[in-house]
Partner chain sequence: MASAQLAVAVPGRERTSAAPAGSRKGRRRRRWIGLVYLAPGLALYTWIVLVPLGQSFVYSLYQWDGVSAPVPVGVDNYTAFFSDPELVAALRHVVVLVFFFALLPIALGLTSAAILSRRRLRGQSAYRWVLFLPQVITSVVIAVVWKRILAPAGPLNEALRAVGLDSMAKSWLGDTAWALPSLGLIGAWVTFGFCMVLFIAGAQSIPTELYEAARVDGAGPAREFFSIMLPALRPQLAVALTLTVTAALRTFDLVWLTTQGGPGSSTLTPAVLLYRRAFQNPDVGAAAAIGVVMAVFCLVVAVLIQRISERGETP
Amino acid sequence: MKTSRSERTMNYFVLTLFAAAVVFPIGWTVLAALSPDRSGSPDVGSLQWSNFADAWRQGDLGHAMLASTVITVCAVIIQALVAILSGYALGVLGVPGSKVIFPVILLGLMISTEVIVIPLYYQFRDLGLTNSWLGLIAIHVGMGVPFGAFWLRATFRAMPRSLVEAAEIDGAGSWRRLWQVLVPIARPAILTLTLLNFMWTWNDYFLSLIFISSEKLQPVTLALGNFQGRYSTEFNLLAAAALIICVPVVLLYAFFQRQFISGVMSGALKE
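Kindly present the structure of this chain alone in the form predicted on its own.
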């Protein structure tokens, strides 16, 4: 369908408006982080790169980055493995009871974190898992598995059934069919799931606030909250700390951008 010139102009105008609305706060935060003025007033003429070093040192972001890295990497790896196995069992193998198990797993998507956080806290406290990385990792794994199982079940079910049957005729066992046939094809969907889980776990603030009380164990989101309390009058350092914390997610997205878009748009190969 051919679009008129005025329609194209209007489309570009709207898209430019949305792009500006997204880019402006990011650009303003970057300029504030480089500002020599404590209020963060942008000053392009005298950029102060040492603000990032000061924010890193004064906010003790090294320990927080280590905590977030350990929690996020462990949680995301376990989430991905459990999602692949559950998606394969429910979507391809058709294990007995899958018609009952799958809706039960999906209940995890329908119950909000705020509803279960109080009983969860007392249960984890009795088990000695509060104020520990292990407890927080277990919670993130439990919260991420329902979406992962749903995502990869749909991905595996969309693949050609003949592909699995051909591998089975060639003598491939169930494990080989999964890891050498299905997983390589589902790579964009798995990477998309990994990136989403990484972003959700890294940016978590609510669960960390409830379950982590020691400053030595707190992840970056809590460290930024404490930094804001101590340096609320130095907005340039606060903006620099916020940008430092965003770097891992931005780098990961930039590295896997093509696979992420492919996974979101197509999901998997279809017959």
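Bear in mind the structure is a predicted one, so any value in this text is a computation, not a measurement. Numbering follows the first chain given and starts at 1. Between two forms, the rigid core is the largest collection of C-alphas that superpose within 1.5 Å. First, how it differs from the form predicted together with the partner chain.
- Comparing the forms between these two forms, the C-alpha position of A53 differs by less than 2 angstroms, with the core used for superposition.
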Given for the second form:
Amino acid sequence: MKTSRSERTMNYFVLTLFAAAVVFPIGWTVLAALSPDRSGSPDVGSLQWSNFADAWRQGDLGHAMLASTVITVCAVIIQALVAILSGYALGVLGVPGSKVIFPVILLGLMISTEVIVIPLYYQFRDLGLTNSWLGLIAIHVGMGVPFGAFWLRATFRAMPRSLVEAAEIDGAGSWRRLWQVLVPIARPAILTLTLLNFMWTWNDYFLSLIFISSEKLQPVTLALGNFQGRYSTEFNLLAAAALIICVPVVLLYAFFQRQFISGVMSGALKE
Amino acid sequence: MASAQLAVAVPGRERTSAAPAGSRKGRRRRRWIGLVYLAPGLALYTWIVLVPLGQSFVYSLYQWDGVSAPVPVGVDNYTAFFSDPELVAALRHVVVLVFFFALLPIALGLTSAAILSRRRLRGQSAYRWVLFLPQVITSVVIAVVWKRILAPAGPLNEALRAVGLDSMAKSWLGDTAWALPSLGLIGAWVTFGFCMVLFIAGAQSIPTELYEAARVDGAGPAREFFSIMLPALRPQLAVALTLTVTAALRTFDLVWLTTQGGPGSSTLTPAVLLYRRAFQNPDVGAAAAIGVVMAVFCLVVAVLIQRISERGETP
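Moving on from the form predicted on its own, kindly provide the form predicted together with the partner chain as a structure.
Full complex below, order starting with the chain above.
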């Protein structure tokens, strides 16, 4: 289709302006993280790569990365398992009372974290689950049920019924039908779910702030918050620390752009 | 692929499969098996979400410092929304934030989507990748970066001084008048790529012949946007509005990590007040009431926007 030259120029101009607005703060942070100057003023002449090592050491990021990794990996795996089972139950097997149960589960998509977090805190305090990775994992998993169930129910329902029936006639039990027939075909949907949950769990700040108070147990988001308080005069190190904690999610985003974008859009209800 | 696996399947694992797949008895049995599969998810969800949800309503009717015995106060915690100056301020700020978190990113998202979706453009996917990037960056990092950019000696002020606008330079987040709009702009920066991607997805269902026909009829880009694209994007607009408006109400991380609600009370949001009252100077009942009101508000917004967007639809 023909577009006038001026219109095309205009389009590029607007898009580049928008992209610059996004890239400038990020690019500037990258340069600040490499700056030998404590205020982080960019100095392309002498890039100080050791800032990353210093930030890692001084911010005690090793501990925090371990915490985030344990919390995120456990939560994501359990979330996927629970989602697969729930989606299978709701979408393929059927559940007695599903006309009530399913809307109640969907309600969870619209409930904001804020309304449940206070009773949850006092309940977990009594159970000794505050200040523990296990407690945080349980919360992430529980809050992930609505989206996971909704997501995989839709996926499983979209699959041809004849597949499941053929397997049933072949004598495959419900367990085997799920894992050997449905799950392999649903792999792209499960991947998307896993990526989203990874991002949401890794990036979480609010829940960690409430439930983790010990510095030894804190995930990267909290660690960076504390680092910010203590090292506000050394912005080059702070910027380096900030970039380090972004790496896992940004790498995943770079590899799985499509899954992220489509998933965030269809699953946007959660946030 | 699936059929290959079927062939490997060992028959006769489940004794109950005697009933044919479609029979009534078989279906009923299958549903009870379904309940077993659903049980872990349902139990976790009930424990983590449903029970606390109910408890929040109960808490909100008490005055409680988290330690001593709770005192029932009826709906006092709710009437505070009209009299407590901090709460009133927080609600007023939400209105401002709705502009920055919802209207501004939607307008920018529509603009960029209009450009990116009508026709092939070189570098299309690169632009999309970049503009969506802020969505995947954690809020702590966004706060660190922007706090520095908006700081008194930060790059923004340096740039202003460099072009001779010294009088404009200020501590953006430390200024009572400017802190809230500054936060709002950070929010817009984060959200607009999401809106754009949502609108691009919606616009993909518009047949290109429509644009071509419009061009033949002599429509310019603006006309094309208002008479073809905007009406077609109604469902996506509803989703974007719902999400961004509720996000404006729920803003916590950004505020907490940059201004903590200050200076004074100029950037307080309901979520910040909720956190303070629940965990800093515990007034748990009041905090729970804030949570309940936020939840109700989010639900009402979602239902309302859904209703409006459906009413306008041609059957």
